[in-house]
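One chain comes next, on its own, written out as structure tokens in the form predicted on its own.
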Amino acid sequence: MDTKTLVLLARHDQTEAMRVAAGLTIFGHTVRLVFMGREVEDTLENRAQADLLELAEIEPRSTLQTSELPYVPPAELCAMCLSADAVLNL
């Protein structure tokens, strides 16, 4: 299997995405994962997923500027997603 660059927004369901996220870097694919319109929700669910993402070395970005989590402004998110393999949208 070739291993591919797959960027997935976290539009709706941030858990999931979380989970999703780390579950696709299993298989060696470099995963991006971008919040996008919200902060992340601070839940015990998230929590975990935020562990699993640790482990899985993702490091997750924010179309906020006010988020804790490192920001990533329109103009890259575009090119983040034109030279990805995949974008998923969760």
The other form holds:
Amino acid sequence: MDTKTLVLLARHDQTEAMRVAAGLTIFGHTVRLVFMGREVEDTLENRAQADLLELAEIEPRSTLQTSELPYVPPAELCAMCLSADAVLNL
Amino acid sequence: MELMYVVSSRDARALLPPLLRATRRRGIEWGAFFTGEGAAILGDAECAALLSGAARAVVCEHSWQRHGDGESCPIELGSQTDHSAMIARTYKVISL
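Switching from the form predicted on its own: structure of the form predicted in complex with its partner chain?
After this comes the whole thing, all chains and molecules, with the earlier chain placed first.
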């Protein structure tokens, strides 16, 4: 067993991305979650998954400068992906 | 495992079979985890048949209930816990 550093790019299904990100921490992986291209939709499902992220100690970020989430600039995102053991795309 | 496919998109329906055939030809140990809309791909008979060569192939039960075709599942039903465990045991991960 080997814990990894994972970058999870939330592009299509935000709810699923949050669920998967939280689940991945179960075996001790470090998970970085980045929402890409649009604001996180304010739905009941997303709020529930956001609570899970908090429990899993994942601090999501966003590629949108206007987001309420901390902004991740392109160069930093690139570095994050390069240093990760795996990049997942949801 | 040497290689693991994480399938979360319906678009992988066209990509996955040739990749799995190539992986099998290399004779390496590989696995697959299906989640989200990727679970819908398991309705494809060709994909399901190719997965018989996996060291382990698992679909998130929640995703299968949501995106599966209602038929019996062709591979092992699991959870995000299995996903996390499989990644811990895998050298390379490919996300589709």
